[in-house]
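Below, in structure tokens: the form predicted alone, a single chain.
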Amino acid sequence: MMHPNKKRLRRSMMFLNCQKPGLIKDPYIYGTDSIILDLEDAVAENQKDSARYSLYHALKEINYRGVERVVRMNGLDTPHWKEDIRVCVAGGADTIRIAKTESAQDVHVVEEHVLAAEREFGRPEGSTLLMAALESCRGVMNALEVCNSSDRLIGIALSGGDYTRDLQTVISGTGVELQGARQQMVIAARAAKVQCWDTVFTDLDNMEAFEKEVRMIKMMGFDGKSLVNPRQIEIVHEVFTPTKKEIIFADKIVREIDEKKAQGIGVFMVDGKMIDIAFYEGAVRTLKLAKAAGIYEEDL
């Protein structure tokens, strides 16, 4: 049986440093869909234990009011990852983000330790979900096997900084250096029926370029974007939430196809556009997104 939160709305995932209690005590006020409580890059090497301590108490004591709590663990090439997993599970994190994932085997290793921790701390087996960050050329090339690696896996996310270093280039702002990885990851995610998120955009002084990038990755098929600042949330939600016009049109398509299918009619017109059964799945997805965003109330 599918975990009830595996397909939840995840337009925005905002990184927060676990070292800074002021950042992680009430981020739900910003309205992001998910928060990523970071134990990896944002935390200094000699502060990993204190960050885990803060994380555990935040997970146990703070009511995040429905915001998904994702924790980015340290990579499997570090001495920190096993204790990261134990603390995440003991605290009741919703999802663990596996850093520097390169293969299905990486996911399997984490999954085994998550299951052991669930048993150790009395959490329901299978309750802790996983996502995989692809940060290297090898990881991107293995995207499909990663996406198919585990029933716990909700999806994959691109980490553009590490990926471009491995590609021996830099983030240019044009997106050309990320184009191949982005499309390959989306295709793999769609083939495996999991979600896919784009990398962060760090130039906070150029919101126009940020919006342009968000609209581009939405068109490419991504489910959302990793974020570094609350100012970015509104733009991402605006782009990834269906408009009123799109909702009305999708509702018409679903109703018309349901009605015409019962009458044996395969092709018909909706608002002057020729429609057939091929439009049905996309229309239903639009309505599900709208419902998850709280702007559509009909049963699907």
The other form holds:
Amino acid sequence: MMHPNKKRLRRSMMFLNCQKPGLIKDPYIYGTDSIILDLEDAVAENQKDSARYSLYHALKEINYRGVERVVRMNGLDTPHWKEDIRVCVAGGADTIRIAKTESAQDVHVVEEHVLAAEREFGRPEGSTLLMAALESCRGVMNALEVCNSSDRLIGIALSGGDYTRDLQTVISGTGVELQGARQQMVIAARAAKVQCWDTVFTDLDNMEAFEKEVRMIKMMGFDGKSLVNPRQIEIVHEVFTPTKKEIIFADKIVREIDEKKAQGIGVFMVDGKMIDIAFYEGAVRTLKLAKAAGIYEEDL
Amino acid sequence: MVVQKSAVAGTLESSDAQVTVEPGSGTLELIVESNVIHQFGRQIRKTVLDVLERLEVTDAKVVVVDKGALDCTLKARVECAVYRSNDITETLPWGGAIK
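With the form predicted alone already on screen, would you show the form predicted together with the partner chain?
All chains and molecules follow, beginning with the one already shown.
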């Protein structure tokens, strides 16, 4: 049976440094869909142990009010990942983000240790979800096998900084260097029916370029974006939440198709547009998204 | 647990606490510095002493410089300092002595 939160709304996933108590004590006030409590790059090498204690108590004692608690663990090429997994599971993290994922085998290794930790700490088996960050050319090329690697896997996220380094280029601001990876990853995710998130945008003074990028990745098919600052949340939510006009149109399509199907009619007009069954899935997705965002309450 | 050597955890940033542990001289000595000592001093001491009791630390000097840390942060810093004093970073008792 599918985990009830596997497909939840994840438009915004905001990174927070686990080592900074001031950051992790109340991030739910910003209204992000998910927080990513970071044990990896944001935490200095000699503070990895310290961050785990902070993480454990934050997970156990802070009420994040329904915001998904994702933890980014250190990569499998470090000495930290096994204890990261133990503390994530013991603390009751909702999801673990696997850094530097390159293959299905990487996910299997993490999955095996997560299962062992669930048994050790008495959590229900299968309750900890996984997501994979693809940060290398090899990882991006293996996107489909990663997407298909585990029932626990909710999706894949692009990590643009490491990826462009591996590609021997830099983040230019135009997006041209990320074009191939974005396309490959979102197609793989859709083929495997998991979610897909875009990389962070770090130029906080250029909100115009940020919005342009968010609109582009929405059009490409992404489910949302990794974020580094609360100021970015509102724009992402605005772009990824259906408009009132889109919701009304989708509602009409679903009702009309259901009704016309019963009458044996395949093609018909809605608001001057020719509609057939091919529109059904998209309209249902729009309504589900609107419902998850709390702006649509019908039962279609 | 025996405090084997001096160890520090945490910072002096706002919402944090810096905890230093040193081998004791036969007793448990706790010193707390805080801007809110009059309001929360007793609570801070209780939280720290509860953690030390769970970790079975009975002979140490513990100095806490509080900068408005929540209970969960205080606990994390004390535990980290004590385990660091023993060079233990793996296979920790999450949910056991650490809770």
